[in-house]
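Next up: a single chain in structure tokens, the form predicted on its own.
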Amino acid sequence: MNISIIGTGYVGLVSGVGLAQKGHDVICIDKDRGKVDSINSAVPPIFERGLEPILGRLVDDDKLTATTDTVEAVKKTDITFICVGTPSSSDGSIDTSFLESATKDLSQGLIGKKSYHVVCVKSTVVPGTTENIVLPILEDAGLELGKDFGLGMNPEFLREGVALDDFMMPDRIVIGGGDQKTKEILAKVYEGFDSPIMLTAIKSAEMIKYASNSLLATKISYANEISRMCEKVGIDVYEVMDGVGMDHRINRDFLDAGVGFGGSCFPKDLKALVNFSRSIGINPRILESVIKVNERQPIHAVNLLEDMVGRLSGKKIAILGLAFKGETDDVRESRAIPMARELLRRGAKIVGYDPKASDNFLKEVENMEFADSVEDALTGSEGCIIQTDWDEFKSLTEPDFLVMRTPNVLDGRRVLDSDDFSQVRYRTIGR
């Protein structure tokens, strides 16, 4: 099938590459000429494991191209997926301005188009957005639903760092459609995928994404809440969660205690769902608590480190990992941001290191230094917080930390083993 995708961020580009791998002809659309040129040169504008060589092959085979011309791309294709950002507004609600702009642009490509075209939202939007915002824009352009176009919603469930694997081997594919014809066309897009396909209403598809992310975030905050108790009474929270996770009704995934969750999805989606819930007269107490627990975890990590090294003022502290997780350069809502700000507030001198995300972190926190390697970050420091689970950090051994002035290590992601240390003072959250 001929598919156009508006937006070349993590969702849009990964989706485009995944669909092109399955044999579809894909045109990626972005207003940023630099991103478009980069994609057409087979250089991903984002870092995602395994993406570059596959993109190169698809570009060479003319299965995937990129353009800034939305109208022309839509005219050449049968389906358009909207994959633009829906960032948080100041009150936690989603900002739909990018979605509205993309819809207006694509509507111009549909005017005069003789063939039926499916417009499918992939961006994360609260229930009612597709039908209350996207649909009226298309209709205002003189287009008729069911005749000129079909309307759908196909949420993504991608984890940055392993997004391509998640797209190619999803647990499920959720397709929301306003009519049976649209559902059948979108289902055909995914015929080559060995995954169950759920066909549902548009609003249900929108809510499934929020409900899924909120539940996963709840599991993380729950584990962090239990970890506080474990720290007080001498129990290892990971051992506790291993036992809890053996229950098939619960599952072990997302029960690791640590410095909290970040990224472009969980924090934003929780705030949006809280705002949406309040707007319809419901007090979302559980979700509000999940957010509060997550906000205090980075501060809790700083408190634990201060217990180890003493008063932080004037001391050099290394933060290993600036992205919100390993295997990505994305620093959105990274727990390193509030952590660094709290360390600075207490007078510490911070040096940060990340294999991929240092450049993106530069604009997030002022008055901190950046190292080119783990060794440079650790040398002369009096404390260290491991904030992400990069493989590079998992391979660290005791001699690596002995370049520190005082080797105090707080492992915020449980990437190392305390049994491996005799000269390093090592501590993890939840133990």
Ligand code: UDX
The other form holds:
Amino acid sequence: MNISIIGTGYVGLVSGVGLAQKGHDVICIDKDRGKVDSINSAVPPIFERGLEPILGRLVDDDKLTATTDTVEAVKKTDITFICVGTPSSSDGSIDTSFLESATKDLSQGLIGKKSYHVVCVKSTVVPGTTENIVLPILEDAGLELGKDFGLGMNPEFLREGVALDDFMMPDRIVIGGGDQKTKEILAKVYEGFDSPIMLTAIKSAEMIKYASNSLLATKISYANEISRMCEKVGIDVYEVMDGVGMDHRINRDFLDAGVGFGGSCFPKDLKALVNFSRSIGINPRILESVIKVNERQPIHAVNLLEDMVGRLSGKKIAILGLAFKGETDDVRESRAIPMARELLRRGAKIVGYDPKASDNFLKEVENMEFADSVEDALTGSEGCIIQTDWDEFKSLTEPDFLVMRTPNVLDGRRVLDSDDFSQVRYRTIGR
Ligand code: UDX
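Coords for the form predicted together with uridine-5'-diphosphate-xylopyranose (UDX), given the form predicted on its own:
Below: every chain and molecule of the assembly, starting with the one above.
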């Protein structure tokens, strides 16, 4: 099938590459000429392991091209996926301005186009957005639903770092469609996938995305709340969650206690769902608590470190890991941000190290230093917090920490094993 995709961020580019790999002809659209040129020369504008060689093959074979010209790309294709960002506004609601301008551009490509076209929203949007915002823009352009175009919503559940695998082998493919024809066309896009397809209403598809992410975030905050109790009474929360997770109704995933969740999705999606819930007169008590617990965890980590180090004022403290999780350079909502701010507030001198994310972190927190290696960060410091579960940190051993002035290590992601330390004071969250 001929498919165009508006937006070449994580979701857009990975979807484009995934669909082209499945044999479709894909045109990626972005306003940013730099990103378009980069894709056409087979260099992904995002860091995602394994993406570059596959993109290279697809570009060579002409299965995937990129352009800044939305109208042309829409005219040449039968389906357009909208994958633009829906960032948080100051009140937590989603900002739909990119969605609106993408739809306007798209509608210009549909005017005068003879064949039926499916417009499918993949961006994360609160229930009602596709029908209340996207549809009227298309209709205002003189296009008729059901005759000129069909409307769909197909949320994406991919995780950064394993995005392509998640796209190619999802647990499920959720397709919301306004009518049967649209659902069938969208289901055909995924014909070659070995995953169950769920066909549903547009609003339900929109809600499934939020309900899924919020439940995963809830599992993490739940584990973190239990972990606080475990710390007080000498229980290891990881062992507890191993036992809890053996119940197949619960499972062990997303029950790792630590410094909390960050990233481009969970914090933003929770805020948006809270805002949506309030907007329809429902007080979202669970979701609000999930956010509160998550905000507390990085501060709690600083408290635990202070217990070990003593007053933090004037002391050099290293933060190992600035990305929101391992294997990515993404620092959006990274727990390192509130952690660093709290350390600075208490007068610590901080030095951060990350294998990939330091450049992105530069604009997040002022008045901190950056090191080029773990050794540089640790040398002379009086405490360190491991904030990201990078593989590089998993292989650290006792001698690596002995360059510290006082080797106090707070492991915020349970990457190390306390049994391996005799001279280092090691502490971890939830034990
Ligand atoms: C998430 C969802 O998993 C994905 O389905 C959705 O499409 C986008 O949001 P991502 O943000 O890439 O994906 O990261 P994920 O691997 O889910 O981790 C999110 C955050 O939770 C990270 O900060 C991670 O460190 C933290 N986390 C995860 C925990 O603190 N404990 C856990 O048990 C699992």
